[in-house]
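Next up is one chain by itself, shown in structure tokens, the form predicted on its own.
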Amino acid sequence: MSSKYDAEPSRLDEAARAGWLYYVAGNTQDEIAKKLGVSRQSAQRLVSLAISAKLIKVRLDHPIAQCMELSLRLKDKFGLQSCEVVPSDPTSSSVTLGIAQAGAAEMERHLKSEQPIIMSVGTGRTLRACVDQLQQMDCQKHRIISLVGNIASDGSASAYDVIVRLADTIKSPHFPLPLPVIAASVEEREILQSQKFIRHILDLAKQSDVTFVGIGHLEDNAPLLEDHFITSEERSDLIKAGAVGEIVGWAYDAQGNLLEGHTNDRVASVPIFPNHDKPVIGIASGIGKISAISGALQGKLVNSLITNEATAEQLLNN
């Protein structure tokens, strides 16, 4: 796959100008060729380079009727503050296509606030995909808080931590949570969370104006398992106890009730509570996540949702 580092800077400058003229200013390729002083074929190649080098990010703003209807039905069924349903591509294997762009747009909407805000974020593949879609911004007046650590039991870190990449993109002060997702014991978790700077981060998270989280499933390829945050035995134990999903490490059942005991006794993430008055936006899709998403919605662990058509239809029929 081509990247923005595969071409010389001067060539990328020309591609960026061509991309802007075509996608933003609405120029034809003939008009671009004239304005840049190149042939029509060269203009066409420059526009193509702007896409292949990922200099251009396209968002669809048309309110597709089917998606809007699904969104309204989900809001009514689960009492959501907001819900956005994006089109599904039945031929694509991507689980973040569409929702990553929608998640990025929702993040940007909050980050454009004139007043300073505190934004809390989880971690994982979906949120990482959203952050990769963000435009560069200057948000020095805001604060970004991580809800969850990024350290496995063996000391390794997940490749899907988002807070540093997010803060680098929007130039915002950020507060990572330097803890394991799940501590080795209850006593270890209490010791770790008793540190003064950790308590400060936990307190900031409670003041969040908006929160973005992924919703994890507990199937064979559960993110908690693949990232070595839990063992196969712990996953089996959670499933036997009725767990269907997790948010920042906290496992819950089909009704959205947090499990008592099990790994939840050792989760070092910021606690999650139902019925928040501030936006808690879950971003998730995929048929394998239906039970997890449904549980999170039924238990009011999230009060807003960004998903796709196929997932929305399954949630309504579930």
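Rigid core: the largest C-alpha set superposing within 1.5 Å between the two forms. Positions refer to the first chain, counted from 1. Quick caveat: nothing in here was measured; it's all calculated off a predicted structure. Compared with the form predicted together with the DNA:
The Cα shift for L46 between the two forms, taken after rigid core superposition, is 2 angstroms or larger. Once the rigid core is used as the reference frame, the Cα position of K300 differs between the two forms by less than 2 Å. Relative to the superposed core, A16 undergoes a C-alpha shift of no less than 2 Å between the two forms.
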The other form holds:
There are 2 protein chains.
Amino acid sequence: MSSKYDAEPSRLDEAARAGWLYYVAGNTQDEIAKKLGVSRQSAQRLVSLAISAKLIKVRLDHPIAQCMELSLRLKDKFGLQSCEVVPSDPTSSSVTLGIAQAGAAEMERHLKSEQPIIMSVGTGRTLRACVDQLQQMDCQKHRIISLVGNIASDGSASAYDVIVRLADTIKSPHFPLPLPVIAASVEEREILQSQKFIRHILDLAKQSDVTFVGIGHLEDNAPLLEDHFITSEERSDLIKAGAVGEIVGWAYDAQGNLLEGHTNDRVASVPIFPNHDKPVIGIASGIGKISAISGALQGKLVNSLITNEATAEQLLNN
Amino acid sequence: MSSKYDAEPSRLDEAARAGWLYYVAGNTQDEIAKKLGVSRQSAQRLVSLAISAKLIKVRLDHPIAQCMELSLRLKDKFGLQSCEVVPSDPTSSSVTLGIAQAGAAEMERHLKSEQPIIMSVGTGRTLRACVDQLQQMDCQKHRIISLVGNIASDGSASAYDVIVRLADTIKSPHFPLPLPVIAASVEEREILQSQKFIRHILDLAKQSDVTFVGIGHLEDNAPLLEDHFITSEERSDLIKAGAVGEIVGWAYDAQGNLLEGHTNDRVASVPIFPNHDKPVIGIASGIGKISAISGALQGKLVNSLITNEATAEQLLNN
DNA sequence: CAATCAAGTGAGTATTTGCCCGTAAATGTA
DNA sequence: TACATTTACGGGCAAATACTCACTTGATTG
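Having looked at the form predicted on its own, could you now put up the form predicted together with the DNA?
Time for the whole complex; same chain goes first.
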């Protein structure tokens, strides 16, 4: 007679119950307190725990006119397959506010497909925030591929381990790319990528039905730099060569042309091709990323975009 | 800035924006009012419009959520006073897993009452499992009544002696029903039930503030049969007459109508009445019991239910 | 053109919620 | 064991939110 149910319901279970009663069933905290047999204050704590534990996920399902307009104009200007613009909160400092929910919604849209699909993903803070907003699903028939290695130059795994977290949430078979982001040399990259199982992953990535990538800038606090995938010198070289941004490690200039040479000779990520016919969705926002996003759009490195209002406006004034 | 893209923001758009700022960005209505340039009251109206127009979608990402939704739907479908659905553990074969804890919790909730109460209980494996989960309490002011006799046709006491065990755990005065479950004849039932102290118990049972019963099926391995309260022939007769389940011995059909005649003429248990105003809580789970539970719910023989996820889903697909 | 009506607004008010803080229980430490 | 520290609890209160009501506006219509 021993089981996981014997244990008194964990605090999180209670929080889930309280959160459900509050947000879904519309009870007041007093009613919840009565139903759960606790004080009102405890009920309040449970509800707020449900929020802070990310049990509660809120989404807005409406094309706001202003954002619609921006989205249309962006599609027009850059020939995008699709574009979603979420409202900005001018007073919030969070970079991913709203974007994360929209990205998660887009991912879910694809994951709900009846047909088995191959979804490939990049990495970074933004994608990670999206994945954190995903709801639990059972997607055993789909396959998730990582476009980018997760090993830093010091051998540690990346802090923004998007693919593992993603696969965990949606219970999909997944294929991380056990490579450095940028190999030590051209030869090393060749050797690493010629391994049979790596070739298999690269091959799967090519068949992707949908791709989600973040867009990295190359300013002082470039993600590639902060995560120690490139050195400060390498960044300077890239800047001198005209680089404005990077996608899964591949650096490109203001027109979205992939750079020849420099670190691009050693990037071990899955190659990216402009003008892909399947959806390649860039998720990015922030004024610091304007030129990086603009470049990616101009070079058609991505054909879909999820961003926010403020960023969209900047992109259009560009 | 005027172009084909311009669309004046409709009220819903404003509502969407307000809802977004409120729920996603976490602004207060005052802040929203300022940002949208309207009064605080208007902001409040926009936010509530966003909810009532279903623009805002809240999800709870936790196994409990599923159960709460099922519970709500069951309440709706069968007009129940209350309904609790506990998670199913697909890997466990135990019928009472989780149910027992939930049932015990519900019992404790009532037993904690300051006012002296009368609680009546049926019998069976499920109720026994609930009672086994009860914590020791001191409930001398309450009274516990058995709804059903505990004597089998061979004179032995029932193996699932719920009431004694219950009273033992909570130290309450208790009133077992020293009768067979099903008398040998209509006359015998009359004689037995006319005894003064039996009448007293039946009378107490009528005053019950809360009632807990199991729900028995009438398949091959029907509890009534296994415990030798009825014979195999009697079961066949019942089935032919349309019986799908029984509560404290009273057999009923798929619509929850108590059968006329058959063993029901001789059942010595406390009578049960549909549409009771006090809580009558059925505790049952298992796919084998679906039609029995469904009948009990349709006929309002119980007005509250404790079951598990899998059973709840079946009941709703019915 | 006045009457009617639907929809929206702000003021006022009741209810609900968030949070501080002192106390009590649980947990960790010597 | 005794003591320190953390954790949880509930009372109380100010802030935030929901609701009611009387009024305005503007469109519709007989």
